[in-house]
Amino acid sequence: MKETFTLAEMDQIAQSIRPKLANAPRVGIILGSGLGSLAEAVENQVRIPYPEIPDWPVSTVFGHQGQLVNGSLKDQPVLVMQGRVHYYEGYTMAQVALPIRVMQRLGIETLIVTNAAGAVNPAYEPGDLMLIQDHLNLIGMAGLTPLRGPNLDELGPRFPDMSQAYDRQLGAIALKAAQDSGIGMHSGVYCCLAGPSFETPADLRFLRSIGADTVGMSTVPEVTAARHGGTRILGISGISNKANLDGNTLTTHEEVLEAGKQIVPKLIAVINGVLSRI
């Protein structure tokens, strides 16, 4: 497994990919769990299968389709992720972070990521969608970081600030956006955990005392890297399932799915909102 990644490697990856592109995409977008279909939108499309790239990782999870969709989105080049992988998958950080260097080599300047979150709100419902405004790096603060290891001052600093991970002006028209699309949009906090077993009620609870809005197994060491390269960043989670905090419903990743179904129409109409105002 891969601790680390030279900058030539990267560079190497992106080389293998940049011939089979349609365009130089300006926009990347990460689709979590469920809403691999988002990629359909995407006109002119061009598919690169995860095994044709070399070294890219491949998800082994139900509900990632495993490809790189390049075409356009309301004007704007883009390269969709449809399906990443995570740490628990057997994974190193650098791994999990490889995709977003790559994309960063090949010119992406914003980045799009979604996922598919458990609710810690009770106040939210599944099919909802909320902007990530800031996270909780709990993974990352237990030493599992993709900036573990040399640092390439080429991408960016040792030590990062990550006092705005998530663009504002960006949060800002995603939420005007829905807005303007009849779609109500919570704002909060999302918290990463390495997985892959649903939280327990205690968890939960701990969660939402530390200020917890919604909670995955993604997303942040994905952010961490891109802040690291200076890409700006738009979040937005779909809430798959209710809050269980007194434990009396059980979690699936069938569930996940399956609300994924609701949240993709929501997801299309914020992200094309978007794309058409910056």
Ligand code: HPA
The other form holds:
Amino acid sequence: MKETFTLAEMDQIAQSIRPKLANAPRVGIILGSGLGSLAEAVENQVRIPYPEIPDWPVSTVFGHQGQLVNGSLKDQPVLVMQGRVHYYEGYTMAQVALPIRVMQRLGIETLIVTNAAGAVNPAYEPGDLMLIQDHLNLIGMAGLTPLRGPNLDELGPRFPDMSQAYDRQLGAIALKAAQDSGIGMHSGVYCCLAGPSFETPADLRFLRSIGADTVGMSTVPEVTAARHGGTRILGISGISNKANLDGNTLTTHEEVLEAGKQIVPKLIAVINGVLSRI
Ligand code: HPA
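Return the structure block for the form predicted in complex with this ligand; the form predicted alone was the one displayed.
Complete assembly follows, chain above in first position.
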């Protein structure tokens, strides 16, 4: 399996997918842990299992299905990733970002990225949604970024701006869509760590002190590649658990998946609301 990709290789993968699609998707959607059932809402579905796509990274984590779902949501042609991979699974950052690169080559202009996250902000409860207003790229500050290595100038600049990583207009539309559906949605900062161990109470106190509202193990590498290529981003965290600041409760993957069941209907309402407004 290739660990880095040239532009020609990305194009080849996009070419292998294109004939299987039922439409020309403009919006990509990435579904986080426990949120895969959202893809069932896609109309006139075409499904492409990840193992059928050359070099496509396949998730090894329970709770992540592995297929692309193409079709439409609210009359928008979409390409949904039902399952994503994480750095901790052993993939290189270029492999983690490959699906984003291929989506860009397929012509996707807007990416809706979701994740399951722990609440560092004590006001957040499991089952809540948070609009990702900005992120803390701790994993990137440690040197782990999909942009490491020769820059592919055809995709984007060597030093991409990240001052507005999350599109303000899309964020405002999402907040309005949530409000119109009677869904409360927080707005805050997502912090990405490498995982896979959950945080210690001291880690969490540190994250709170530097301004994190939610914490997780995904999203930021994908957003970095997406912004490098000029893709507009809407990011939403589904809160799966409260941070264990006092060290007296355990955090488990099971509770992350369980909270997903509460989060999915809200997320569908917000995403449908956004898609019908853009
Ligand atoms: N920490 C890190 N990642 C997570 C968490 C958490 O508490 N919950 C879901 N993903």
